[in-house]
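Next up is one chain by itself, shown in structure tokens, the form predicted alone.
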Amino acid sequence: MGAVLTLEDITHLKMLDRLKSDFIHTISHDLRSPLTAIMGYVELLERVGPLNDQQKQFVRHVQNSAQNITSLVNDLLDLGRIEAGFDTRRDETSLDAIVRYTLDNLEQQIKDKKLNLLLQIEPGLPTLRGNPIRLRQMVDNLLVNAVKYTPEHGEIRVELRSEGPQIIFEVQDTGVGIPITDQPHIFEKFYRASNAPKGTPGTGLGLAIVKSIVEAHEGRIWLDSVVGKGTKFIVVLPVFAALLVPAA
């Protein structure tokens, strides 16, 4: 009877993740000033003459594929501010406006699908200590993923409530599902579920974005999803610590 115990060196793996979040964050600024005067320029076209049919065709496809390059670079420049922990800022939030707040946003869409939203939210609800813009952020990616994954008539359900000194937030949807073999990797960069339908937009950043803003306000998150059935998002965050002190 015994022990073994193993060691390994990993400063190596650490110098390299740290040497590519530094290219990533590089390029990223770098695309910033092209994708500018691309996008600048091209509303500038039908300023000097009239475009035939063909032609503002061809216009709207370099706008949506600069568009859709400018999103994963602001994910980018985003994800590498996170890690990097240069968003300190934290004020007393209020999760429960927010989501309120994002599901107003997303009325229209969830009405385009027919989708049944069921929402719960505990009356109540304690603060967080925490960045608003980035729980809004969080909470955005979350429930757009929930609307954008789950096919017309389908439901989401949203729910708010506080357990002890944690506040825990479910999105749950009925959507394609994750498959098992894709649910370790589903908060990495840039991966996308194999199972995701043909054309639906994303850059395979929101999750890793949602983790770190997660982490960053020290708490969990993790998922429970069954391919055909849907994927439901689970967030446990701390409530604002003073709330927690008894009176004297």
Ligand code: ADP
Given for the second form:
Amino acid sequence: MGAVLTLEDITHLKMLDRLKSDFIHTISHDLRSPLTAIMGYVELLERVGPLNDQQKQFVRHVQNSAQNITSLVNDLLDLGRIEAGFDTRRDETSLDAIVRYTLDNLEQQIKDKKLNLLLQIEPGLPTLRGNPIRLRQMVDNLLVNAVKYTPEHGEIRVELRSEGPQIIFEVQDTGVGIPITDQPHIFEKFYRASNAPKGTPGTGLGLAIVKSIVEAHEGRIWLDSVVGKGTKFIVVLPVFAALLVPAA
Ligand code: ADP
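Having seen the form predicted alone, the form predicted in complex with the named molecule:
To see the whole picture, the full complex is given below, headed by that same chain.
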């Protein structure tokens, strides 16, 4: 019978978002120098004289905490760079090599939790056009999460395949799952699901970084998860040739 069109001016929201990002970027940047000084001097402590066992233990605590803040600051700076579109490096990249390399690095953690790893990589998988460092960060965050949120003796299935002009990367686990009410927010900065096991280290930045990397590579990401059963993250990225402009 008719149509209703509603328009809303969101300029002020965009401005607020911009202010927030600038603020986070400035703070992260300013935290870097004092953190480097703390790490440097703590490292020197043991060299200027012998420390007793208790002092050594305190030094280790300081080192661990400073290391955690350093990773947080680096994550925030990375996110700022990717979101601002400064991350423009693009090389022909093999996602299968990145996945194998990342899994090699996680081998010990997978063994320690007695997880069953199923790896399925399509032979002759096409390459894609991307920043290998960022793609490694994307793969690493998803695989580390699968290991982190899956209890002992669980299973992790990693699959890489191509479908037409797209590469599909799937990471499926039999972990704690993500409640349906948390799922719409799971890619937001600092968001952690309400059922994240107590004491699990993390900042809630990993998936925000993953999403911004995927989107900067013209891709899409979504998840399929059931609490108590497990989670599957699906990433779709365009293959290298699909991005080439066909000759006229
Ligand atoms: P964190 O540093 O907390 O792991 P992420 O941004 O990587 O941050 O993930 C956000 C939240 O999403 C996590 O805190 C956790 O609650 C949930 N999550 C991420 N991956 C998984 C997974 N594979 N299984 C269950 N929950 C997950």
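Here, rigid core means the biggest group of C-alpha atoms that superpose within 1.5 Å across both forms. Positions refer to the first chain, counted from 1. This structure is a prediction, so every number in the text was calculated from the model and none was measured.
Core-superposed comparison between these two forms: the Cα of residue 51 travels 2 Å or more.
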